[in-house]
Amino acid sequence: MKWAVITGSSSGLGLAMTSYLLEQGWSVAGGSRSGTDIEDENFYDLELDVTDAEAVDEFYRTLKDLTPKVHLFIQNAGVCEMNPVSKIDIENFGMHLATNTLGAFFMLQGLKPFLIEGETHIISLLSTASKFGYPEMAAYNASKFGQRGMLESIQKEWKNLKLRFTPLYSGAVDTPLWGNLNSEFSNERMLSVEEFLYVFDFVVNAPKNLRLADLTFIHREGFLE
């Protein structure tokens, strides 16, 4: 049985990827703060706050009781808020960095003992915001650019382990996130969850020697403006 770990498994793309992997026969440990409404004998719903180093340690202690090795790790947990620079306070900026950058670091640091040389696949949902700046998203952009740089550093540091790293630079995907942002963007120019899963399926099932180093995918009408 192959094991996958997904952070942010309770909603949106995290929930969709969790459901997909369970349907494909994986055992999945999902980490979230609110819990995940999935009932499956191969799903393990674990409490996780990626911003809390002690909570991350507890997550991995529990995971060790389930499996000694992780075949697939999906870094999905994150936060995103839209505010003009003049309205971003230190607390808001820090929240983005704590979740999207530092939280990703905590999870990868704790993952090290579970890595399988030559096999573990690490997928990170970076979004196009880790490559391109968007207006009213300075805090989110900064945190995702930071996550991207950290991931590239760790990939080189762990080079001898021959792991697979796949950063996903997706455009906007039509999930409940956008309703919470009170944005004026039209969902007609967003990818659907099904379209995202089409790419995700390709990535998960790609040959082991195929490296997808810069996979950017957006709606055919281009970036949101």
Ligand SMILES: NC(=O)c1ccc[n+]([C@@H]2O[C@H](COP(=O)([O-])OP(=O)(O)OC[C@H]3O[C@@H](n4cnc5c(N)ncnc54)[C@H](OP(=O)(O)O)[C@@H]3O)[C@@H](O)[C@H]2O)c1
The other form holds:
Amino acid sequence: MKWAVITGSSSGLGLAMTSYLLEQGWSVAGGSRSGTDIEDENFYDLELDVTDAEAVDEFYRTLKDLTPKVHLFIQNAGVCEMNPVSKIDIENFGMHLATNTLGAFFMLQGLKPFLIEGETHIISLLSTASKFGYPEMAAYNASKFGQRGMLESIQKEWKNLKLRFTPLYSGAVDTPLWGNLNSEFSNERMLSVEEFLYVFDFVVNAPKNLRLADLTFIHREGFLE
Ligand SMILES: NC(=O)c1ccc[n+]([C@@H]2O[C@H](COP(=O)([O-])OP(=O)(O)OC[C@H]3O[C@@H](n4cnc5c(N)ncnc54)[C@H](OP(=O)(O)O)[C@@H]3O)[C@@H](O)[C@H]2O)c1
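Return one more block: the form predicted in complex with this ligand, after the form predicted alone shown previously.
Then the entire complex follows, led off by the chain already shown.
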């Protein structure tokens, strides 16, 4: 039985990847604060707040009762708000860092005992915002650049384990994340969740020795402006 763990399984890309993996026969442990309606004997809907180190420990204690090893880890949980510099306060900036950067770190830290040498595949939902700055996204940009740096550091530190790391530098995808932003961007200029899943399917099923080190994908009309 192959085990996948995914953070942020309750919405958007996380929910779509969870359903996809279950259809492909994986056992999946999903973590989120709000949970899902998915009913599948191979799905374990676990409570998780990635910003809370104790909650992350509890998540992994529960996971240990389900499986000793994780074949696929998907680092997906994330938050994004758009605000001009004048409106970003310590709370807002801190929420982005606590979730997207520090939360992502806690999850990788706790994953260590579950890793399978030469096997575990770690897919991280980075963003084009991990490479390029966007207006009114200073806090999100900082957290996603930070997540990228943190990931690259751990990848080098764990080199001897011969894991597979795939950072996904995704452009905008039409998910509930955008619904909460009050942005004026048209969702016709965003990738659909189905188009995202095309990339995800390619990544998950890529030959074991293939490392997709710099996968950036955006809508064919370019970046949102
Ligand atoms: N959509 C895009 O355009 C886009 C583009 C590039 C990269 N990404 C990245 O893709 C990832 C998923 O985005 P999405 O568009 O699917 O967003 P979404 O629909 O808003 O879903 C976000 C998910 O993250 C979870 N989450 C947020 N805070 C959490 C916390 N403290 N603890 C545990 N889970 C938490 C949410 O679950 P709960 O609220 O239930 O906890 C939810 O399941 C994010 O990392 C985002 O940065 C998105």
